[in-house]
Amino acid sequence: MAIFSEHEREHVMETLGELERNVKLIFFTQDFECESCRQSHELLKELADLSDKLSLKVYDFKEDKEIVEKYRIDKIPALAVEGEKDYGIRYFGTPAGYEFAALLENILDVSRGTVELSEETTEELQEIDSLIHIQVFVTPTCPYCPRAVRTAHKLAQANDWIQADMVSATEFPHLANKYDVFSVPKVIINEGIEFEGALPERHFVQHILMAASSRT
């Protein structure tokens, strides 16, 4: 059964028509797929079929250990969105609901190889030269979560030291419990810095700089 309605299919094709360069969807699942793995897999297969510039590569979480380690995948379903290089953009859980529109925007950014950030943010990101790991906990019905995810993914695309993960709180309840996720979006940076809400870019970056300075 098709995931996209005819109207949705036309809209997605129109959006993907703006792709400038090839984009790879690198998906991690396993031979016996869990329900969310299967849902993600079907969604991404259908999505990749809608553009010649979009491809889907599937790896087994248990068997393809070298690739799993390369992309720093520790749970499934997982997705890396890759263009001319790996920008550290990750999805853990199904990018459904409000997050699907954000995924399309990320794909467009990756195809262009650039993101729109303020000049101040661009300058501040140059100060970061140690690994920054951002986890943004979301739910599919949260209308504010995509903004937080988009900001995190833009920052990851702009700096090779940053990896930004969308994490589905409903699909990984043990992590939601570990990080006391009672409302979303909730952002965890390097385990030590956290905040709730879709903060403006400027304030988001300040938290990243705090995390970076705590490592020096």
Given for the second form:
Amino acid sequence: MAIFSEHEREHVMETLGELERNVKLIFFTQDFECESCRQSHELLKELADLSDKLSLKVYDFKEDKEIVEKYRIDKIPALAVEGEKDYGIRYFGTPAGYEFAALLENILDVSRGTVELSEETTEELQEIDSLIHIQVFVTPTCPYCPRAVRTAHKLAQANDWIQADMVSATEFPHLANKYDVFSVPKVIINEGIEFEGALPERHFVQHILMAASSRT
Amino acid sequence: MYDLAIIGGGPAALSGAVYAGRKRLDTVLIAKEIGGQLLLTSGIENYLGFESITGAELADKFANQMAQYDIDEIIGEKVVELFKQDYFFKIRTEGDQWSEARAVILASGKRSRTLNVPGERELTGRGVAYCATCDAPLFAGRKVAVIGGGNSAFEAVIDLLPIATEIFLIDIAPHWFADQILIDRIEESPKVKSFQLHRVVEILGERRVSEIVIEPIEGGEIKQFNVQGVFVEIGLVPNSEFVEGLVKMNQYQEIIVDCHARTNVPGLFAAGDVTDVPEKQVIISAGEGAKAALSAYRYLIRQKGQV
Ligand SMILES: Cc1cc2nc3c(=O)[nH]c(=O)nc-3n(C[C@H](O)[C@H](O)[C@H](O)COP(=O)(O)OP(=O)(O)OC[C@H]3O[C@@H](n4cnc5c(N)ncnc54)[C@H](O)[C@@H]3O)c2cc1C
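Alongside the form predicted on its own that was just displayed, please also present the structure of the form predicted together with its partner chain.
Let's see the whole complex now, leading with the same chain.
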């Protein structure tokens, strides 16, 4: 069954027409697919079919241990969006609903190889010299969430120390529980720092700097 | 210096921006986010030209239409200060960005009203929620309370019905103010327990909401329920704090405008939900935004003639 309607397919194709360099969608699932793994897989297959510059590579979470480790995948469904290199951009859970638009923009950024960030942000990011792990919890019905996910992924693309994950709160309820996610978007940075809401880029970066300076 | 600054990113502001763009006014739009309350609605079925469309999609369409024109944008910034100096306005955002403009349209809309009870602020984001569309899915298998008796409260209950195990619907009024079609859908469900003529006294919880305390408004026994979520849907308040003292408002803090969208301050216009115009709807806000931009245009032409 097709996921995209004819109209959506056209719209997505038009957007993907702007792709510059090749982008790889690296998807992790398993042989006997969980319901949301299957959905994600279908979505990505259809998406990858819509542009020559977009390819889909599928790995098995259990079998392909080396790759799983290399991409730091600890749950599925998982997706890495890779361009010239692996920027640390991850999606855990299905990038559907409002998140799909964010995924498309993300793919465009990766294909360009650059992201739009303010001068201040670019400067401040240079201070970072240790690993930063950002997790953005979302629900597919949350209109504010893609903004937080976009900011996190842009920051990951701009700085090699940063990995940014979209995490679907409904697909990983145990994590939502662990991090007390009662409102989305909720952002967790390096376990210690957290905030709710889609903060402007500048404030988002302040939290990252806090996490960077409070590392133990 | 800009000709025009538009404050807001909802239907009123975006419609105003389109009209300003067509008049070639040098315009800046300053908004916390694009979409406004459209982003809180699940679907719009009464905006002409679209039989049924999600709020987010309609917001996208508005934004795309604005993008056809050369409008500067400052997005992600909240205006915290605005004052008039000589013949122009100075505007400051939370991030300390200053802008100057000869005319301003206030289109900052409304936001959720809070209960103002102990526990509410501390537990916001820890079970106390103001966006049912966003947060309802997080309460699967949990007990929740919904506060309010209008359409948005009933829509929250409907979002929660398939997910939550028990829903306490609490409202201060003796009658529901929601559309009958919504009321009918809920009253059949055994999951929903309604308490009309009750007020919230307190929300309890350490790191997350654990209980809600309510009491009958006429006095009587206090009740306490175990809940993990409290959805507050008790209406809206205008985002007009940053012009307090500058412009005339009514008792609800709505900005008073005349039928040309003018406030009592020359050069300062207002449109949409933030004003005292009756009926708060997308189509009305969009119309008022257009009117405000045209009025501002006229004002600017006259002002330039004098300078
Ligand atoms: C749940 C719900 C369902 C609804 N359903 C419908 C419906 O079916 N049909 C219908 O016609 N209407 C509906 N409405 C009403 C409709 O959404 C509003 O009337 C309309 O959005 C008002 O538009 P506005 O531009 O005046 O204000 P808003 O939509 O409130 O937009 C205000 C904008 O200003 C920004 N802002 C606020 N303060 C500042 C500041 N200090 N600095 C910078 N920016 C600021 C905000 O971020 C926002 O972008 C619904 C509303 C809700 C909440």
